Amino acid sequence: MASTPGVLGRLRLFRKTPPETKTNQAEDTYYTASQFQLMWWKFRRHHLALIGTFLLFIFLIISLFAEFIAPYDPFTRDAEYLFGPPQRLHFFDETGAFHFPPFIYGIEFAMDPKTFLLTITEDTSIKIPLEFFVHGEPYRMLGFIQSDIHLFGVSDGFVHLFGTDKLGRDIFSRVMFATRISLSIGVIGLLIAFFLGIIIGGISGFFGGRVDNTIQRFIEFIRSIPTLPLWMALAASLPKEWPPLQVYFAITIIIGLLAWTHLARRVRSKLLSLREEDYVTAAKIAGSSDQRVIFRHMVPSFLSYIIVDLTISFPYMILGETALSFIGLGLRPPVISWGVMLQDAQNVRAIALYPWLFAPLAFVILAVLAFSFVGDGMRDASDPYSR
C-alpha cells in the first residue's frame, strides 16, 4: 500500500494535457509570434506557393551549376545525330528485368522508301547504361572552379534526353545553359525596375504638388505605348555589330526600364497615404532629411507589397526576352536563350516533324507558374490576419 501514491504520480506524468490546455497553447503561440512567422505560416498553406519555390528552387540550381549538369557541351555536335529524336531511359528491358541504372538502346538508321525521309529506330541487341559522375568535356564552374566531372552520361557515344537540333547539339545541355541566361534577364531587369520604381514613384509620392503631376503624366506616357511594339522598336535600334555580352545588357536594360511604371505607381499611392502620418511627421521634426524620410521610415512600412508586386512582375520580363529573342530581335548566337532556341522552331516542319525543338517552351511555362504561384502565396501572405 506504500508503494501505491508513488504509481498514482506516475500514471499523472503520462496523463494526456487536456485539449483546452493544447489549445491556449496554440493561441499564446499565434499571439506571441512576430509579424515573420505569421507570414511564414500563413505562406506554407498555400500549397500551390510551395509547389512553386521547389520549381525556382531546381531553376536556382540548374543556373549555377548548368555546366556540371548539362553532360555536354551546348555546341558540341553529333554529327550522326541531326534532328535526332528524344533517347528513352529504360528501366526493364524486353524480358521484364529491372536496370538500375537505367539504360538506353543503340540506334539504327533507315530511309523511308514512301517519303525520302531518314527514321532513326531503337536498336534492342544494344544496351547502353548511363552512368553518373561521369568524366566528359572539361569546364569551369562557376567561372573558377575547374572540373570535368558530369552528372550524368555514357561511356561511349551520345545520349540525347531532349533529342539534338539541326546541328546534332544536345538540346537538354542547352536548355540548362539557356536557363542561367534567360532568368538572369529577368533578374537583373527587376533589379533595375525596383529601384526606379522606389526612387520614382518615391519622390512623386512624398512631394506631390507639381512633381507628382510632372511624373505621373510621365508614365500614363509610357503606358499609353503598345509594349511589344515599344520592345521590338527599341530591340532593333541596337546595332547588329555589337557583340552578344553587349546585346545581352542592352536587352536587360531595356526590359528593366519599361517595367517600373506599375511598381512606382504603387509606392506612389502608398506614400500619399503614409505621409502625413504621426511618425512622418516625428521623423520630419526630429531632423530627418526627405531622403531618410522615404527610404528609412516609410518604404519599409509597406515593403511586403513592393515584394509581392515584384514577385508578379517577374513572369512578364521572362516573356519579354523570349518573345524578342524568338522573333530575332532580341539576344542573338552565340548566346544561348529559351527565345533563341525557340527560334528552330519557328516553322510548320518543326513542328510537324521535330517537336523536341519545343522543349525549351515547358521550361518558360514552369517558370512562369512558379513565379505565378508564389507571388500568390506571398500575397496572401503579405496580410497574415486574413482569413
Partner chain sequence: MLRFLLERFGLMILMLAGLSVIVFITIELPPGDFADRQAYRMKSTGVRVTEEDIVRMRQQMGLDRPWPQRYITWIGNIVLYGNFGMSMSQHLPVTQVIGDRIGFTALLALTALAFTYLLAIPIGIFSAVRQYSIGDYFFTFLGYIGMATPSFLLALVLLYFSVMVLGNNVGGLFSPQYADAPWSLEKGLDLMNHLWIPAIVLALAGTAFEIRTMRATMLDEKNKLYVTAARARGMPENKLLMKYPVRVALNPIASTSGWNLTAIIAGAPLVAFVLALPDTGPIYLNSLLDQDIYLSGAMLLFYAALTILGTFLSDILLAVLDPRVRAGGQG
Contents of the next structure:
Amino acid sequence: MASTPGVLGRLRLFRKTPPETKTNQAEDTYYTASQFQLMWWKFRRHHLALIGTFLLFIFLIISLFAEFIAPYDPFTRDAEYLFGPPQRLHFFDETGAFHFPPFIYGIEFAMDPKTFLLTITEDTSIKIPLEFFVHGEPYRMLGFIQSDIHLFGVSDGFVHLFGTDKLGRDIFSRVMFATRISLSIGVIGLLIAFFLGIIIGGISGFFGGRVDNTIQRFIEFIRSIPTLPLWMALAASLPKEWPPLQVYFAITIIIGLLAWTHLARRVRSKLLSLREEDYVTAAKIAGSSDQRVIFRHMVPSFLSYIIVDLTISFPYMILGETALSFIGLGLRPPVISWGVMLQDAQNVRAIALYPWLFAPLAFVILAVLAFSFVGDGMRDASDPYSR
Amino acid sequence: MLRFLLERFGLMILMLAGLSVIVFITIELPPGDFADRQAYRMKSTGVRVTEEDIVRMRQQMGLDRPWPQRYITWIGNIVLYGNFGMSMSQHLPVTQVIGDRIGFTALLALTALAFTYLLAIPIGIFSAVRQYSIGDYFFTFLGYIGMATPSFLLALVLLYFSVMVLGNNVGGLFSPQYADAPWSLEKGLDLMNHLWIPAIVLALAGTAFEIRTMRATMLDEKNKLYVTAARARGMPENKLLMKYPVRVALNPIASTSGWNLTAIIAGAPLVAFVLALPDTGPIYLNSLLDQDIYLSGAMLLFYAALTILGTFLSDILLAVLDPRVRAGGQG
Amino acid sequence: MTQTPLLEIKDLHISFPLDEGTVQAVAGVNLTIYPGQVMGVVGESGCGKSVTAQSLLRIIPPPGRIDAGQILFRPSKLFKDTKGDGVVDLAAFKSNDETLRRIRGNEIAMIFQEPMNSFSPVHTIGNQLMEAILLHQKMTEKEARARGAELLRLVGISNADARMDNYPYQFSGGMRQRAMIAIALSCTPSLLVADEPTTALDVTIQAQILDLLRRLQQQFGMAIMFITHNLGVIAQIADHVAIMYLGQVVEQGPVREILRNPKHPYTMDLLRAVPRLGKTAGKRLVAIEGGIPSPFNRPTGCPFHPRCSKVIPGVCNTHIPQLVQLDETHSVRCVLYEPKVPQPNPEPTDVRTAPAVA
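Now that the form predicted on its own has been shown, please provide the structure of the form predicted in complex with its partner chain.
Below is the whole assembly, all chains and molecules, this chain first.
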C-alpha cells in the first residue's frame, strides 16, 4: 500500500478496511502469532519464571558436567581438614590490592586449651591463588569423555568452597555429583508417572462409563494414602543386601509409582471435555481418522497442560527422595544424593557446629523453587488465549 | 443429606478395608521375616541359632502360614477384639506400645490443621484484596519458600533458633521435669510450649498451598456477576467481601482439608524423628527398620485411617457449606 | 419537554486501559431519561451500552474508568437536602462513597443479562432478597422475610414462602430473572436499569419477562433504562430509544418515530436487518457490511464511516459529526443532517497518519 493508489483504489480502501495504524499492526501480529509464540510472550512476562529457567539451566549444566565443575572426586579425602569450614574466596588482600583470580588463605590449626577442641582458622600469611582449568584427578565424564581438567582448583593442597564433611571430603564436589543423582531421580520418576498417567488417564477418559468410574475410585483411594509413610514402608522393604544402584532404581520407581494419579486425572478430564469440543467434532465430520483426531487435534491441545503438571510435580519427587534418604530409608552410599548428604546433618549439633553441612539443602530449595516458578509461568502461559 | 452421609460413610468403610489389605501387603513385602532377623541378631551377639530354632520361632509367631490366612487373622483380631497383635521387638501388645502416643500424633495433626487454617484464610483474603501490594508479594514469596523447604530442615532451624535465641530446649514434647509427671495445668502449658514448633513445621506446606487456593478463588469470585449484583443493590464493600467471595472461597478450602490432613500426617513421622517427639513417628521408623510387622502395620493403618477419617469429615464440611453438594447426594 | 429529567448523562467518556492499548468504550454519550419513561438503548455488542449502564451505579469492571462527563441524577426519596435542587453527579463520586452506596439498589436498581450467574450459589434466594430489603429499609428480619415473599408473589413465583429457602440452582433461568426483578423492585427505585434482561432466556420466557416488566413499570411508575441488541424487544417495551454505535448515541427519539422514520444510516441498516412479518417475506434480509472495528483502533471522523453506505469520502473520515436536533425529541449524529455541510477535504488526509480520535 506504499505506492499511491488511484482515486478508485483509495475509495475502496475507505470502504473495506479500517485505517491501519501502528497499533493495528501490533494487533495483527498478535492475532496471527502461533500458539507457541503466544505462550512465549506470556511466559516472558513472568519474571520469576525466567529466573527459574535460568536456575534450571545451571542445574542442567551441573548435572551434565559434574566431573568437570567439581574440583575433586566425591570420595577424595582431605585427611587434614575434617569438618573443615568453607574457605572464603578473597579478591582483596590486607593491603586492599585487588586480585584476580581470587585467592584463599592457608589454614591454621589450634587446640583450644580448655575444651581440647580443634579450631581451624585462616592463616593470612599464606595466599593460595585459585586457578582455572587446572589439571587434577582424572575422570571419565558421563562415562566416556576422558580428561583431567577441572574448572578450577589450586596447585598446592585443596580448596573447599563449601567446607568438608566428617571424613574430609569436599562438600562442593559432592553436591555437584549429588545434583546429578537427585535430579535424575526426579526425571525418571516423572517419566514413570508420565506413562502411567497418560495410559491410565487415557483409558479412563477414552472409554468413560464404568471403566472410568472404577479407575476414578481407585485414584481417589490411592490419593487418600499418606505418601511419605507408605514410601517409607515400601523403601524399608527393599532388601538390605541389594547393591546401591538397584536401590536407586527401586526408590525411583517407588516415588514415580505414587505420583501418577494427578496426571491421570488431568488427562482424563481433558479427554472427556475435548470429546465435546466443536473442533474435534468438526475434524470427525471432515472425515479424519480416529488416530488423526487424537494426535493432530486432541493431544496438542492438552500437551501443554501435561507439561505444566509434570513441572509442578517435579518438586514433590525431589522432596520425597530427599526426605527418604535423609532418614536413611532411601538411597545408600556410595550413591550420593542431596538427601544422602543430609544424613550427616540430622541434629541440632550439626546446625550449631557445622552449618555448612546443610549446603545441599540450598540446592534442594533452589531446585524446588526453580521448578515451581517455571511451572507457574508455564501454567499461565499454557492458556495463551486467556488474558 | 442423610443419604449423602450414609453414602460417604459406606465409602469410608470400603476404603478402610481396601487400605488394610494394602497395608498388610506392604509390610509383608520385605524378603526374609522377623524370625530371620531375630536369628541374625542373636547370631551376631554370639548365640548359636540352628535352622530348627528359626522354624520354631516362625511357628510360634505364626509366620509360616500363607499371607491371606495371616491377613484374615490379623484384621479379624483388630475388628473383633481391637487386638493389633504383638510387637515382636518389644514383646508387648501393639496397642500398649503405641496407645498413649497415638493421642500425641492426633493432637499434633489437629493443632497443625488448626494453624493451617488460622493462618491461610486471613492471609489469603488479605492477598486477594490487596492484590499486587507489598504484603501480597511478601506472602507469595513466603508461600514459595514454605513449599520449597523440606519440613525436617524447618524443624531443625526452628529447633536451633529456639535453643540459641529463646534458650529453651524444645526437643520432645515435654521439659524433663514434666516428662513423667502426672497431668497438671503446668504440664499442659509445657506441652503447648513444645507443640508449636512441630505444629508450625507440619502446617507450613499446607498453609502455603491454602493461601494460594484462597487467593486464587477469591480473585476469581470477586469479579463474578453475583458479587457485582450485590454491590449494585448497595452492599457495603467490606460486608460484600465477607459475605460472598470469602464465603464461596471457603468451599475449595474445605474440600482440600482432607488432603491437607493427609499431607500433615505424611510429614509427621519425619518431623517427629528430627524433633525426637515421643509420638508415633520414631516408633514407626524403628518398626520399619526392624521389620516388626504388626507394629508397623498397625501404625501405617493408623496413619491411613486418620486420613480417611479426615476425608470423610471434609466431605461433610463441604456438604454443610455447599448446597449443591448436598443435593448431589440426594439425586 | 418541561418535565425535570430524572437522569441526564452528559458527554460521558469511559475507557479501559489494557496492556494491548486503551479501549474507548464510551466516547461522549448524551442521554436523558424522564421519570416513568422507558428508554431503550440499542446497539451491537461492544458498542458501550452495557458500560454506560454500569457507569450509573459505578460498577464498571476494572480497569475501566470514567474520563470525563457527568451523570446527573435526581434522587426521589433521599437527599432532598443535596445542593438545593437535589441533583447528584454520579460520575463524581468515589466508587466506595457512602451516598453512592445508598443510591444503589434503593434509587437505582439493576437487573443483569445472566440470571444464572447473578445469584450467589451458596446463599438462598430469600437471603439475597432480604439482604436488599434490609440494606435500605428499617425492618426486622421477620418483616423483611414477609416482604420478600410478597415480592416473589408479585413477580409471579408460586409457593413463594417455601421458595424463599431455595438455592439458586433450584430455580430455572426464567424464575431467577423473576427473583432478580423482585430484588430490584424491593426498594421501589425510581430508575431500573435492565441490562439485556431477556437475552439469555428462551423466547417464550422472554415474552413473559417483558410482560412482567411492563406490568410492574405501570404499577410502580419507575423509569427503565432497557438495554438490548434486539429492536423487536424495544418495540414492545420502550417509549424512547437511543441507538448506540462505538460508544456514542447516533440517533435518539420516540420509539415509533425511530422505527418508522429512521434518519441515521446505521439505524436504517439495523432496521433493514430485522425480519418483519409480511414485509420481508420472500426478500433477503440485508446485513450491515463489515464488522465492528477493533476496539483498540477507532476509525477517524464518524465512527461508522467504514461501514456506511452513504459515506462521503473526504468528509466522513475526517469530520466528527455533530448532534443535530431534528425536532423536539428526535436527534441524530450524522453529517447528512448538519445544516452547514463541511466541504470535502480536497486532499484527504492519509488515514494512516491522521490523528486518532481520543
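Remember, it's a predicted structure, so these values are computed and weren't measured experimentally. Under this definition, the rigid core comprises the largest set of C-alpha atoms superposing within 1.5 Å between the forms. Positions refer to the first chain, counted from 1.
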inquiry  = If the two forms are fitted on the core, does residue 148 show a Cα displacement reaching 2 angstroms between these two forms?
reply    = no
message = On a rigid core superposition, would residue 259 pass a 2 Å threshold for CA movement between these two forms?
response = no
